[in-house]
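In structure tokens, the next block holds one chain alone, the form predicted alone.
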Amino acid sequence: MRFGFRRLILLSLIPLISFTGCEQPQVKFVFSQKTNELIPEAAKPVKEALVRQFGNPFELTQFEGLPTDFGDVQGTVKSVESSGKDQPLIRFQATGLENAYDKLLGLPLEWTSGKGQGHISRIKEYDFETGTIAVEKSPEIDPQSGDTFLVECVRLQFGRDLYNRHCMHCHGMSGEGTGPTSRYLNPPPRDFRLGIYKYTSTKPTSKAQEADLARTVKEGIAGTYMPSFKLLTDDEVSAIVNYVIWLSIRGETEKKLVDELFLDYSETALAERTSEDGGETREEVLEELKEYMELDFPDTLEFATSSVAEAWEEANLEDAIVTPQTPRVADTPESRERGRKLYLSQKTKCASCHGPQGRGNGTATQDFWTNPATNEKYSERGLHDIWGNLLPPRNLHRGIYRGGRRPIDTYRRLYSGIKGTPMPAFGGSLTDEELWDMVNYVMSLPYDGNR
């Protein structure tokens, strides 16, 4: 093989570049753009609260009240290694962790008996083979044989490690949808931080069930870059889903906190309030913010997290799932024809997006729509999802069903719509029989290429 001189120079520079100039990107949970647009005095307590409640990717934190399987494991000190006064760590052997996940580095350890009872240490070292743990030395911690402790977030950490291995590259460290691969993907990976998932079995206002997310991980999403992870065990998929929901709760909590502050304490709001028309001084605005932080912010934080947690809990209740009240109407030419008429009717207006023949070319694709978040027109013609991505209506003749290809999946898409998109829910306006007629018509289109 021949090398040109220029290529030889480049190859010789690679080790130099690696050692001198290229730092590894910092691994951390990122904050939303809207958080960073707050004035520093408002952004700081929001960021501190999120770190306090959720930790960071390497030091996860347990936040009571969340519908999350943190996976605490009970351990007992077997023996303590002697250490010099100048040693920063205390090392001890423990029992009880033999069947736990073997990567406990960075997890919180809560002492449940002994001198340190009630205190929390971080695991700085862990040797699974010997059962040796090291934590930072402190006056409050003096472990003795027989002392007990809880290692927190073991299950969550298992899910995090699987997520980082299989999902982070597209969905990002915080689930923000901007992993290193995301720029090459269309449609872009989902931003989990809104807690909205398109393809669910639940009612229009409900969140996804854990089973919905597990099915997406297992089956992938047809017609997108979301692959199938069928080779993962059910336990591994469950751990990933647990971690993804936890990331969503973190993101939703952040959004609720920032939404509460943004109108009054963003950089833009401050400029308006302190302008000649606004008539306030910066000191007055900051004094008002200080009072809010002292009196109201703790309640706002508690309400934000509890309301998000409650919504995720309710999604897993039996009555959250969409269940047809009547069996599927027989798939006959008559049923398909009734479905076709409904599809073309003003009652559903399906044709305005999907086109009169279901090819995804309705008149709505030619309009400039308004972004509900900014109240401004999108720069591109066509429909958009809640994440701001252009969203061409599906060509129903292709037979690609992203939410599943069973009739019940299509029924649920019609009943609940597709969350986060302009696809509306017909559950309150169409009868069960009408929904099934629509299912029969829509699912017949891939086999009817002449229309």
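For the two forms, the rigid core is made up of the largest set of C-alpha atoms that agree within 1.5 Å on superposition. Numbering follows the first chain given and starts at 1. Since the model is a prediction, treat every value here as computed from it, not as a measurement. First, how it differs from the form predicted together with the partner chain.
- Rigid-body motion between the two forms puts a hinge in the chain; from the set 152, 238, 343, 216, that hinge position is held by 152.
- Relative to the larger rigid part, the smaller part rotates 28 degrees between the two forms, based on C-alpha fits.
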Given for the second form:
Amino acid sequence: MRFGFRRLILLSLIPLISFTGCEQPQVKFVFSQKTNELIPEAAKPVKEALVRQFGNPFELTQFEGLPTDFGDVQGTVKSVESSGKDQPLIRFQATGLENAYDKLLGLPLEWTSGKGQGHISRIKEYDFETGTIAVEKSPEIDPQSGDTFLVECVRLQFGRDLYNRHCMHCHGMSGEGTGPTSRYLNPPPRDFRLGIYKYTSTKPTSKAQEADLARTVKEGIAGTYMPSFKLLTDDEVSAIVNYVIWLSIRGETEKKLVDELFLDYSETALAERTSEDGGETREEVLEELKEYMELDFPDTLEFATSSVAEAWEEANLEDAIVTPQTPRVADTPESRERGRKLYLSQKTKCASCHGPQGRGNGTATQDFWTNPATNEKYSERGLHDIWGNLLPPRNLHRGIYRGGRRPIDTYRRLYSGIKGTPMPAFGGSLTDEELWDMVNYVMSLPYDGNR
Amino acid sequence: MGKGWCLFFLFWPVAAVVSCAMAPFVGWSFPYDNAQAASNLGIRIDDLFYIILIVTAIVFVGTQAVLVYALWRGANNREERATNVHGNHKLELIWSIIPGAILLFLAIYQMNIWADFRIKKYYPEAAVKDPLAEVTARQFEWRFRYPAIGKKLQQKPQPDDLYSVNELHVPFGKPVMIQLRSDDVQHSFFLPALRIKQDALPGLQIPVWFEANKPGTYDLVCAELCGWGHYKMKAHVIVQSEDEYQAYLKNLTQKQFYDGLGKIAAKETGTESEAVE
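Provide the structure of the form predicted together with the partner chain, given the form predicted alone shown above.
After this comes the whole thing, all chains and molecules, with the earlier chain placed first.
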């Protein structure tokens, strides 16, 4: 044969080469860098607690009291299809699942009435169109029409699937902001694990409202790579937001746990403590850690999760929202001028970051700033956000409004600041009229010629 | 050459004709509403397509028939030896002139449609005078800028301009023009239902006009592989009556100048916290 083996091998390599080019993101929740810097004895219980409380991407779990919707669906058996003796499955038609997510497959189904009450079956088949479910046959389970059952985790799973399809390749599997595309993006995708979101309608110390996150998903963020997902239905958006909040809570819980341990039980702390100056032995430190784990860790975990959950719940209350007391001051040259004076004043110091003309080139951009987390100076000049990225102050002439271009959006940026960034909140220090004057001035900048 | 080859070459024209005939009934044809375009120009473009399809079908079926005939005769006649022919002037002329004439006919025939579609001089005057919106494509979404109600779209953004994303509202029954731009890379403004497709290029502003002839929600997609999120670059073009369109603009105005206290229609703000305020 002229067409020898060599060519055959080369040909068969082509599909192989094309497949190896595709990078598959890892399907697991990653732990933060700080967690990995703990000594293994301290990191292990933290990781175990997180897996216990939140599961993994395949099997999500949720503990009581979280403000996210885990997704219980109550169903009722409508009719049982007769199945032969040697059939391993019981098939039945169910009602009540009409609004449920179409992938109930594999989820646990708990019988809440009838003979099987209290027993759990796993869903082996599910037909969304006909509402037919199949579960494994067992002596305890004998569904009759009218029996009720509960399927859990529907909502969170729905959100996870949508998130993994639309958001994961930038924001990462655990919401850590390092998905496969992230390295090409500037500004980088948000790391959700601090639970901080920039563009909210809530007070300075509050978390984001669900509606704020939904608006970001629907409208996108102008001037960044966050696109608009307007074609998703409201239900899909709310499922994604639900999952994003759940990821945030997971990250925040992890951070709280690690922060408790980091000072004493990180690799560096251990090295210090067991050095000559520290004067402790490794065994002593481990003994102390063991004691902490037994006595205090459960409380720390309880406190961490409940405080995070509470904060998210409070953000959705009516009074968390920033509502002006007076309507927008008429957008007149006088109002803009008052706004300009405020902008340049020592009271607001806007010019020190945004520059005297609002071009984002204030003197503060030339300083070396201190990282509030580590108390060390950043290596680069300029402002940084809480995620450690260099953050140039916005050029106000460009007419790009990341948090929305409505007057109320600008008002809220001024009132609450931009969370996670050095943009301060003026809510307490300026009156409503002053804030509106500033809004009028800032919103006039893109159109004022070339001043 | 065996008779198997005759069948092989006979199969393709038959398959082509059958699949074309079946196409409208099994959803392989043009999108939307009985495969009819939702714009008048689109209907003319479809007609052009069908003419080209018929012409090429006749040529394809004809040449295949001759091929099959020649093969069949050759397969049945083992006695006659093949002879070497050094060209045939008459034949050469025939198969050059006929396709040439067909191409010339198509080239001339389509000129009007092309001119109406792409040459600005022939654009409907009303649409050119008063462009509907500026459409900016960017990775991976469509952003729209409308002039304020009663005003004309300006080259530069104005304080009272109206903005929206991934949802372009358009009145039907009158020609409209948009100014197409791109923020980053090359995109393509593709309205399959209206048979409109125009590349958007960074640094250029390209006018595109169309006239939707029936109300509905149509897809707007990017038809140029523009990056990793290309598949996400989907939007809706909502074609509605002039009254509904004006109501939409009014609503957009109210929404955009919302100061947290004024009342706004809840319709457009279902997901917003203000809807409950």
